[in-house]
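What follows is one chain in structure tokens, specifically the form predicted on its own.
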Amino acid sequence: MSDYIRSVDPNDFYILGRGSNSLINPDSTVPAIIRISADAVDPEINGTRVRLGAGMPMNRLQDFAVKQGLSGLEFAAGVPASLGGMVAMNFGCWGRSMSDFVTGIQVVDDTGAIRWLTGDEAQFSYRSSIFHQKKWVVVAAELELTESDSDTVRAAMLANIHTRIEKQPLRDKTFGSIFKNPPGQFAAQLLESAGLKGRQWGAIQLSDRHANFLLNTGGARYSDAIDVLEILKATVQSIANIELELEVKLFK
């Protein structure tokens, strides 16, 4: 890959991973949405350190980890996302985050230059990173994993997938988690305590399985979802005096 592509106007595009935690306005005036190919970068392995393309979806990443006998990413098994998107948002659950494993990130910056960032330079925090402030394209990520055996890694991943299917509406039409967890709180519990779990507004329902997921029961529009998000935020604010922050990325 060339060390320089071209000058890039960040207003000309959005970057999309697998779109699993995104809500896209069909009337957006942004000219292009860029999705990184799963095959744009060949995997590289050096012991327990691996370099993988940002477009690699989690199901392929699971297969790769099992085949190589590498442990660490079991917590993310079953998430319908790509590596680049999970790095950019610092995906996490069950006490682990992508930042625990990322040692380097290859990016295209806003000048078109291709370079590597260290994990520290990525400025990881809860569900955030430097990519929330700068419109850089994640091309690849370097991860430090742990040596294990394939059967152990496979069993842990299957167990986590089963847990997700039981507790989250993964088979319904959703855009993933709605809100970030406020400090010391859980967004789902706040929404449930506000009496919103299972409530329906037209074609949109707040899941009765996990209250931090919105379901499109058929024909819901972008504007409908935005209206419901405002209702949810306002209700929790009035009852719990807590302002919920969106985790879902809005492509306006």
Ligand SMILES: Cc1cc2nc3c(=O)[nH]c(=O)nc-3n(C[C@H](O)[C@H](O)[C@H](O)COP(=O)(O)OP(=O)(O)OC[C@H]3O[C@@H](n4cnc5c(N)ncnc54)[C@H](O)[C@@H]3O)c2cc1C
Second form
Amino acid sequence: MSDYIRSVDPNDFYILGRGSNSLINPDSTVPAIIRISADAVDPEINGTRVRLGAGMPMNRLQDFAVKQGLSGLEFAAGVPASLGGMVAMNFGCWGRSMSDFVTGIQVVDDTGAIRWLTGDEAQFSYRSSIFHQKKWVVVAAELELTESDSDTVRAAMLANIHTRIEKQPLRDKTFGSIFKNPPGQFAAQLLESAGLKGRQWGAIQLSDRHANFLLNTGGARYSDAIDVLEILKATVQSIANIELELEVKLFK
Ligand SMILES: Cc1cc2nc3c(=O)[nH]c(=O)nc-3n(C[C@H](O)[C@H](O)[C@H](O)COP(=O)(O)OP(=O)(O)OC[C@H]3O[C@@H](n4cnc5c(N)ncnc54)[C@H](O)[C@@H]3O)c2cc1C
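Pass me the form predicted together with this ligand as well; I've looked at the form predicted on its own already.
Now the full complex is given, and it begins with the chain already shown.
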């Protein structure tokens, strides 16, 4: 991968985790997608500090944390994401975010060099990090977790999955939050107040469970989703005079 990155223009590839916050244009002219495989890096454990591969999906992370009796990642249980995507997006909910746990990140930078960044160097902020400015591939992350026991960790994860199933369309075809929350506001609330919750445009619906989730009810195309995103933005802009910013990443 290092040689490949050294040889290509950064505009010539996208980096994909599990795609749970990405909308991908199948007709994109960008020639390549880089994806770190789930087994590319073996887990290393040093007490409560762990090093895990970026391609590891959340369900495997969950099993790992339960087996080791390590607490911290329960807040993300049930989300179909990868560790690399969660680091790049600074995944968060319920007052926690990945930046609370990340102490180091192994990357392939745009010169093809493999190196470790500190948590500070990752420039984490609300649903953002340095990986939104730099085409650097997260290969592994070091996390500081807390000692617990398997039963406690499992119970917390199951409780969180249950809460998510109640509040979010976890079982539907969706990519997670459409828009970031504007300062002091909730995107879902703005969309709901604009009368958009549950609305349907062809094969696309704004979830009637959580208004910041878009659903593909069957056969929706990339261009259909883009059209709906524009409608949602324009409607909230005209009703609430607030410009919503996309959280979902477009692979154009
Ligand atoms: C049902 C559901 C619930 C969700 N709930 C939440 C929630 O509570 N909180 C929240 O924050 N998000 C939530 N999400 C959104 C999503 O899960 C997160 O944004 C997650 O961090 C994306 O991980 P991913 O591996 O799927 O990333 P992808 O969607 O594949 O990629 C997202 C971005 O990260 C970049 N990226 C991915 N992997 C790497 C890598 N290895 N190196 C560098 N860049 C990389 C991509 O280029 C892209 O820009 C939810 C999604 C769903 C479907």
